[in-house]
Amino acid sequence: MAVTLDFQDKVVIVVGGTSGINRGIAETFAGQGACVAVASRSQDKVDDTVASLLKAGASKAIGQAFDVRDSEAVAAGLTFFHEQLGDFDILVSGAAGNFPALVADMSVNAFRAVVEIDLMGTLHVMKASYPFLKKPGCSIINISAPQGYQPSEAQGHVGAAKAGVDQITRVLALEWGKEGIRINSVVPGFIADTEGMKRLSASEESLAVSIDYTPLNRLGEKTDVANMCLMLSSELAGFVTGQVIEVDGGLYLRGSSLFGKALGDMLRAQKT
């Protein structure tokens, strides 16, 4: 039986969808003719992204500026999306914050800031969206990170937060599954033209190391992650839920020791 991916007029919400991987996801769904709503903290980025989504082929595109750390603002923003577009067929939660820092040198507030964005932000999006999810049929995708299960020096804050995100994914797969809601985490590897990649591979030498360390011997593209989101939101993945899925060219198989040690060594060298 042939299976086609049909997202024409589907309602797709992408929180954090105005830059990087998340914008790539939003634009890919737009190219499939979906109704796409994006949110981030910057109204300028929201406006720019909405224009890009319409150009890409979205049947409708809207946006709102809000901070995922503010539960009331998240609830108001998602309520607006529901009023404009109706029940959500697909929800992508991708707001994130990160910076390299050793735990001993990091302020409590800095640690808390990442937890507030990554973990509490995910919780706020999940809770506020629940009344608006299509039941049955909604697909939720949380954008996670390998630090959630592979310890890395200088990433203790992110690791703690993303481990929590993945556990929320698993728990909600249990709690919401009876209503026909599926939820999965997607974990990107080294993705070209992203802020994270710029931090990790600022030089040609470090970029070459990143490529060599990836078994498929290339950087990923934003479309690689977006295509996984398309599949997870289609009937092809109709029996898939509660999973943490790497889109990393096999990077997970090598572990994080090399890059974690490099980050730690870099920060320690800066102190001497």
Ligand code: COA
Contents of the next structure:
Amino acid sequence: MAVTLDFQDKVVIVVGGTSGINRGIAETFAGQGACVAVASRSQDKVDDTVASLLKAGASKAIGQAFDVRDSEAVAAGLTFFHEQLGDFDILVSGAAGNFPALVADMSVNAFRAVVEIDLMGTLHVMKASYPFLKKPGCSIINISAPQGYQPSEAQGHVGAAKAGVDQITRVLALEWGKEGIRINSVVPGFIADTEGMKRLSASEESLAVSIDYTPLNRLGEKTDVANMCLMLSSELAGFVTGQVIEVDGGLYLRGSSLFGKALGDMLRAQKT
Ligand code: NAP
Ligand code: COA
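For comparison with the form predicted on its own, would you give the structure of this protein in the form predicted in complex with the ligand?
Zooming out: every chain and molecule, the one shown earlier first.
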């Protein structure tokens, strides 16, 4: 039997979809003729992304600026998307914040900021979207990170938040499965030309280590992550839910603790 991936006119929402990996996901669905909505804090980035989605082939593209930490603003934004596009076939939640900092050296508010964006933001998106999800049939994808399972120095805030994201993924797979909603986490490895890499692995030397450390011996591309999102949202993955899926060139097999140690050593050296 021939398998076709058909996303024409499917309603795809990408929260945090205005740059980097998440924008790559939005543009990939747009290239398949989907109706795509994106959100992030910056109206300029939203407008720029909407223009690029239309150029990429989206049958419709809209966007709205909101901060995922504000549950009321998230609910209003997702209600607007539903009014404009109808029930959601695919929901991607990927807004995130990151900076390297040792727990002893960061303020409680710094830790809270990342937990509020990554974990509470994901919760806000899940809860506000629930009435609008196509039942049965919706595919939800939460964008997670290796720090969620691999303790990494200077990444305590991100690790705590992303571990929570993965557990929400598993719990909602149980709670929403009977309604025909599938939900999975996708864990990118080291992805080229992204804000995350710029913040954590900016130097040429550190990039070379990241490549060497990755079994497939290259950085990932945004399309590598987007292609997994296409697959997970297709009938090919119709019996897959509650999974945390690495798109990392095999990094998972080695763990990323060496990488975390290098970050920790760098910050400690800066103090002396
Ligand atoms: P990025 O370009 O900074 O993307 C983050 C997106 O989230 C942007 O669209 C940003 O737009 C939005 N955002 C941030 N804070 C927000 C808030 N409070 N409310 C609403 N939107 C918000 O970063 P990236 O490196 O591509 O990372 C994308 C995702 O992949 C993240 O979930 C990250 O944890 C994960 N990841 C990345 C890598 C990597 O190699 N880069 C590796 C593992 C996991 P605004 O600034 O306009 O709000
Ligand atoms: N080290 C230690 N603490 C830091 C920090 C750093 N590099 N950067 C920010 N903080 C602290 C701030 O000092 C503040 O704490 P305080 O109130 O005790 O001073 C707290 O974090 C919040 O910072 P603020 O700049 O007010 O938050 P914001 O809401 O404007 O921005 C961030 C949130 C900090 C996560 C910001 O980096 C961001 O918007 N990131 C989005 C993009 C991104 O991180 N992409 C990569 C995804 S992998």
